[in-house]
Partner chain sequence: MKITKTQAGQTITYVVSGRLDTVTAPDLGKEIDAVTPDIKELVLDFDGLEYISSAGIRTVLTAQKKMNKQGVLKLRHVCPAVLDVFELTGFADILTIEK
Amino acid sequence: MSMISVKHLCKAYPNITPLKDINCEIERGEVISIIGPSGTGKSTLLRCINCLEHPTKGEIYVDGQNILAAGVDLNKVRQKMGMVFQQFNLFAHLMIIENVMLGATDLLGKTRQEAYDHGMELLESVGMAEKAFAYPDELSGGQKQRVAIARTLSMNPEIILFDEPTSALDPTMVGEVVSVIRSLKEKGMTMMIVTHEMKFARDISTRIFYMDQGLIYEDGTPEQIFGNPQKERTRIFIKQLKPYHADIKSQKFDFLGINSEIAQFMHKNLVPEHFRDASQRLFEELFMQCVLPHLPATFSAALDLGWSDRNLLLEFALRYDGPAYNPLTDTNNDELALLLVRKTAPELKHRYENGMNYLEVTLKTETK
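Generate the single chain structure for that sequence, in the form predicted together with its partner chain.
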């Protein structure tokens, strides 16, 4: 039985639907990192799982129990799941140890002595025993977050949900929090972690969920997601590319419009001019001259560009549906157009998958 099972989860707000159709199964002991652009519903997903939000549709099972069913004891369900937030939410007027004891005495009904003993053990385990009698104000961000984790552990959770636990920290303090989370993994804790720390996600996770478009857009092992992401949006995110996207649906599409959007995109992102020329050239010679004449009146095609400041490279990807068609090997095509394509992008490759043609190349600085 899965520890957490989410089926067709949808969460709609009046103006936006961050979660459209979320499905996942998480086993005991798994560590899931959730990554993706901001505003894609990562926090909303955690809040739904933790019953802080009520979903619009769908089902959530925790340890086999349907937590959305009528009559469920929400406090019991929440007790199984600890949540750690970006902001540590410690009570400023309570000492560190009191912060850690509070849940155990007030919610679990432990005696003060039991709560104290357990609390000290937990503070020890996160390296904060020395500060037990200090107040939150005396602690650094990294220390506060470690206390917040100890407080969560005081409720004996079976699952911990982390929402960007290191985002509010000075970079020098990320390490101490990360190592506490790592030690929880070694103890077999089931965890879901929303994070922007890619190296951390890569090192600690059993699986990565890439969220986008209201979905778990792509999931896989860290090796798969970071090493060989299958989908364009995942790739753009992982490689930190700035994206340009255009959908093309018919023979009468707005060629001039797309061309000027490409120019604007390049200008906005300060992309060197020869990348702009190369992109426009590939789009015109490849798509207009070679591919478009082979497509029906209406179709589904798209142009995606991704610019990396850091690596000074541009990913160019064209896709179109229909039967497999590789314009690069079709000798009926305009030879001048093909020559320009080859000169502009010698490494351009065609592939065909699930009814979709892909023409892809990474343009580097030296490419003319």
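Which structure goes with the form predicted on its own, now that we have seen the form predicted together with its partner chain?
Below you will find a single chain and nothing else.
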């Protein structure tokens, strides 16, 4: 039985739905890093698992118990799951040791002496014992976050949820917190970590959730997600590309509208003109002339572009459902269209996976 099981979790607000259909299984001792663009529901997922937000629908099981069921004691649930926030949330009027002791005395019923002894052990484990009698405003950001971790550990949690634990820190202080989290991993602590620190996520995790469009869009090992992502939007994010995405659902889609959006995307991101011409030529000749005529009246297709300022390259990807079909090898296609496609993108490749066709190429500076 998984330690945490999330099934068809949805969280909707009046104007936005950050979580559309989240499904995952988390085993004891795993370290899950959750990455993805801002606004894709990463923090909302943690807050739902910890019951700080009530999901619109779905189920969350912790050690086999549905924690969203009526009558569940949420205080007991939260004792199993400590949460570390990006803003520390220490009580400014209490000394560091008092901040660490508070939950143990008020919620776990420990005596002050028991809480003090355990609290000092925890502060020592995060390198903060010498600051036990200081106040939060006397500490750096990294020191405050280490205290916040010690405070969470004082509740003896089975899992710790970290919501951007390093985002509020000066870069010189990030290593302090990363070192503590690494030591928790070595001790077998189960953790879920929302982070924008890609190197940290790659080094510390046993699995990576890439979240996008309200879903866990891709789930894999750090080696897979960072070295060989299987989905286009994951690749765009990992390579730090500026993305453009368009869904196409029928033969009567707004071709002029998408062409205009491509031009606007290129202009906004100062993409060189030859990349714009190449991508629009591929869309017109490859999709419109070679692929679209072979698709039914309604279908599922998408265009993804990703621009890299750093490397001066543009990734172009088309995908469409249905049987395997490679327009590049179909001699019945328009001969001129195929010639223009091959001249524009000689490295263009086709692959077919799980009922979906993919046409992908990276356009580099030499593409004219």
